[in-house]
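One chain comes next, on its own, written as structure tokens: the form predicted alone.
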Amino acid sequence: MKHLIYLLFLITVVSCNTDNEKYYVQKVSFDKNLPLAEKVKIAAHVVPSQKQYDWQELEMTAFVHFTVNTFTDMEWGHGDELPEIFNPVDLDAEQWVKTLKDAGMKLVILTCKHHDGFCLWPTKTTKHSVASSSWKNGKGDVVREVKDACEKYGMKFGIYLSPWDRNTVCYGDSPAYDKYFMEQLTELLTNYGKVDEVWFDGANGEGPNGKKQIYNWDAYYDLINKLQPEAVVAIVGEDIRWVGTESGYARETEWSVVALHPGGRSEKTEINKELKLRATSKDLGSRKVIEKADHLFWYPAEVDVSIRPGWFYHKNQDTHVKSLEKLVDIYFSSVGRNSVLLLNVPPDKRGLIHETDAKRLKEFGDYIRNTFRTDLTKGAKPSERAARKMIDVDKDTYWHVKELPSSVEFRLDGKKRFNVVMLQEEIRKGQRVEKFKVEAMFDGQWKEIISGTTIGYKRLLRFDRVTTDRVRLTILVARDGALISRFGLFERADILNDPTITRNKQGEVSIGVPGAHSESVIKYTTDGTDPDRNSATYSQVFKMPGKGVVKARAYVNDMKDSSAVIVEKFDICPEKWKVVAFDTESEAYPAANAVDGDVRSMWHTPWSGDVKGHPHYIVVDMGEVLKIKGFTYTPRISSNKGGTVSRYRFYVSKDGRNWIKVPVKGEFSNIKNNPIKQEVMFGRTYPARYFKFVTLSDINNEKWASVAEIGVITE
């Protein structure tokens, strides 16, 4: 009993319904040694609120990331880029918007300030800002035009402003800055109507001065809470979570109803820290996270990935935009995962969306549409009365699931082919789901076709084409009982994959398509064009020793359909190389594996033991003198990330005794969020036969170092 008054006394949040539940909006506390019984029935009540629940119904949205990095070809910059190099001429903001709402987003955010302090508005606080560009002669502002865009087409409106900004220097005068800092998100809330997302993410490094700031997020939240009430706050917010990787993917078990402590008040560090709990931890709302918690928080998962390797353009990115099937897997893997799909999509220095981009996009959005256009329970009629309200397409009404496990037959409205089942909760009224099953007649015999653990707000599950007009649905575990108020099913055409084109050390090159069609015809060029029906055809491996470029398209059903046209443009082939000398190595990982020409093997120094520090290194003789203009880092490509390098030196020599230090800024930016090939331009071209890569540190401050490939670009 003395439990049960102490939670009524520290509930955060409560609201009643009709239905006489009692409901926790956003957040709940209660005594930790409370039973587990009684914590995991409180956490089936704790709910959204209403924006909370509005910006889930986004489903998809999309990053626009453009500033000065577009024209200096970086991911990071550094803070002293001049404001003139800003200029994109054929600026057109509703060419954006109209193409991400073609594909189906519904929320626009755009980098107003990223971390080089560049503002693309007309700020009154620093003259770092469009207003010195030479676009539209300083009169421009690109938060106007893209709110206007979203105006005109009825998207919505979110920001980005990235709290480290490597320009001005009073960052790091804590006090100074935060007014600064202030200032400007006053200005993007006030002046340009309605807001719905405000972005802001956990980047923290050095600023001019070489100090690091202390962010005022009390003050932040506060400032927002006032001038754009019905915001949400994702990332480094209290309303939404990182869902801890930038690559696409949700958890197989996503809750929105977490241990987590959200955004970045003082006391959420300890909180966290004491339960083991950070943004990227595997599980983060399971009952055995429960049990050790003394509150929860509805806190849904944003999944924020770029269509592009970077997230902001680059040219030589123009042929690594990510495939149909890629885009399909990750709207499966998100918003088919209790998450919000927040797709980034760069413009060029034109400042126009990229057409391989559009047509991409166009591509996604119609296969989306198509998809989900027809749901095959139409018709169908359950074994139970109250499951109708399942496939009623009424958003308000549920099937409430008491006993369980519990099972809901449906007979169709005659036999249907179909290969994906959606399901979704009343999440207005909590997440409870824990384990389902869905199973299909065959032949008088019930199988199952698929399983899950979470639903929320939706879930999507894929697999073989079955054929059925019987299909059952059963809840087996479940908080507090479970409340679904959707149930689908639909069915999804088969895509031919992209073509994959690689190359090993020796220079020979090899095509294929994964999950190909055992009918599929590869066809391939190396001369620059594009590859057509009447190409050659790709049979068997063949030799590629110096620069080239393959191009290569895959055919299927008699040459009627094809994939898109996948390029690899390839440097100089390693097959001379080798590695002269090095500091130290592991005995699994040695360093010849740097220049093998294979990114699955790896050099890796040791991590167990009386382990040696930073910096690492690593001489390798090419065997000729190049003119290189630059080199290659490829991290390791496995789950683990340990010993991706984030700071380096780069060294050349034509005899391996005297050695040049190149002039670089020595910085992998974001490589840590977006571990991807990383690609350093010189400057100016240098004649060498050998290379030294130094390590300085890596991405966890770790004392060890990883590097799948390093290559150079020659001129």
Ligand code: FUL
Contents of the next structure:
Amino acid sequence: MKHLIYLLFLITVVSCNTDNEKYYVQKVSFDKNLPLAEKVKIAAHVVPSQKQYDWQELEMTAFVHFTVNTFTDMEWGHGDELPEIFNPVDLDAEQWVKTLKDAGMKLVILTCKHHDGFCLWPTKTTKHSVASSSWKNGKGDVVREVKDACEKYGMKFGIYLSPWDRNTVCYGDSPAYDKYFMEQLTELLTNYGKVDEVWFDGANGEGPNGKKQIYNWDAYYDLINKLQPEAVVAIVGEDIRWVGTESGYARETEWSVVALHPGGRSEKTEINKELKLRATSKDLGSRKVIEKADHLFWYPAEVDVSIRPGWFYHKNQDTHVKSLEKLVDIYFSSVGRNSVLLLNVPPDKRGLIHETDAKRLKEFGDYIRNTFRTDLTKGAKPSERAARKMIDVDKDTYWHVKELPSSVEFRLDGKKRFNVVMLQEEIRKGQRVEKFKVEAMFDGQWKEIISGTTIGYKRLLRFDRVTTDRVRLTILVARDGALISRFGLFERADILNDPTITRNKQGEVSIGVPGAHSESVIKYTTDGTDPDRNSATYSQVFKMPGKGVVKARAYVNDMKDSSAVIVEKFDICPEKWKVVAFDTESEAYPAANAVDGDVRSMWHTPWSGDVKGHPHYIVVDMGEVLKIKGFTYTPRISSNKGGTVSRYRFYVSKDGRNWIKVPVKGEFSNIKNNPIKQEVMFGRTYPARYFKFVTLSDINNEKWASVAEIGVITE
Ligand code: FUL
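What's the form predicted in complex with ligand FUL like, now that we've got the form predicted alone?
Below, the chain from earlier opens the complete complex, with every other chain and molecule after it.
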């Protein structure tokens, strides 16, 4: 039966005839042994469905993570939280939606239920919801308030409903949980008007009974199709693909036509395994991949990333809201790489978007609007008449390139200064370009200013400012010609970067400003006040071995313009610390690196050959008895995350002989997808001179462990 459904799914390729060309909407299958050239031609004609195209045009969308975690300071709730703790007394969904809209977002996705199982609407399916909370005496409905606000401000609305549920006892009891989940889905898809996106998280673990669920994806998709046929289904869905990281960056070469089989159906797992493809694979759609495939999908990427280190609000991250420079970099690396940005902004305990985030979002929205306000190709004269269609205002017209390589020159309307190129393909006729370059004329010579691989819906490229009146675009390689609908040139302003504050093992603090303004004047304080023009000027490293706070602000233009105030809180530095015991270490990455005050070095246990597995341990002597109330774990910072610890135990001792096991849950939530510094609070204080960190597993279920840095939080 399953095979039959699968066959039907592949064969019912919807193709339509426009320009006497054959197009394949969303999917196509073909003979595996077709010559590559023919397969590539087919790939060029795979196109998005209408709802996929409409979604792609949104470009910027917002995520709102909000639940009991907001009140427990967790990233993954265990499902045992008391509903009473949920009490956002000042909740103002209009403030959320308006702030997000002003930042340029077009759609808002709310975590209606996260892994903890707590429902933000008064569901009939469980008592674990807002109806049992103190908020509005149990009469509130966050989903309703957000949807109403979206209606008011003309924003699209999406729901996140976590399949993984750590609260309900029926989780893992497959048919019973399917029913439970579909009832929740039905409530959300019938009681709140139009829903534009349904987001199914791939994160999946055990329920409260230790059981794992086998989901009936077919039934879930059928239900959505019946209740909200216009909604796109993301991540474990067939319309939108997870880009593969939570860092904010799409691939340099990002295809929307991929061989990765979408969705959660069981057949998909087999097919993807055979092709060795996962959402995280480096390459999903190159000719090399197509060569092995017998099917292709229009399955575009969505880049989900949080404006803060965590997905949920944590007070101690108020000082780590992403800088404007970082958000802009993310924009160019997501929207500018053929993807849709899904930026998370988590409301705080009051139920408001925090002032710092709101301010940053406004700066971000203004920056993007200002950058793209004036297209400098306006009034330009192309060397080929048809190429005018790339610089007109009509987005439905395009320059059709049939012979390759093909160039077109633009004589700009006078000398122009720019540092951004925008390119768009008419993706309703397929994604085709594989290689292009842009040149500019300087003193009678053509010089390449930038080149790239894929374009897709939109490609944005940054480079150092140039001034010229002649530019040339060349499409070098494409799949069956190319259809370019937009060529734009823009100038973006330099951004004054926020300062970075770091401290070494000896407790020496240094402050710097990365990027274009490294020569700016840095003002700083250590007394908790915000630095201004009159504060001390930073000129050299200074000592701060104990607990303390450093605040810094950079000034440029004769002290007229300044960066945001950056705050770094330090605990005791590891100057006197010694690693006194550990089970194993590798030559290049000794255990001592875990307490050297430098996140760039790490302790890594041996990984090749027949190596010892978990548990691994490390014992640190802090040289004096301290009152500690928590500890921190910083995972390795390289893109290879091997050995990153996911489960652990933590012990403290006054003498290094008698140990107390600290009763913590022992899980670094979501560390696989979002490997940020972890802070674990004990809930009480322990006097300790020694601590022992024991690893139980790593994120890939491998035998090894890695630690960039481990520290304590003192009273
Ligand atoms: C992940 C989840 O586990 C995180 O908590 C967050 O919701 C993120 C968007 O997806 O898989």
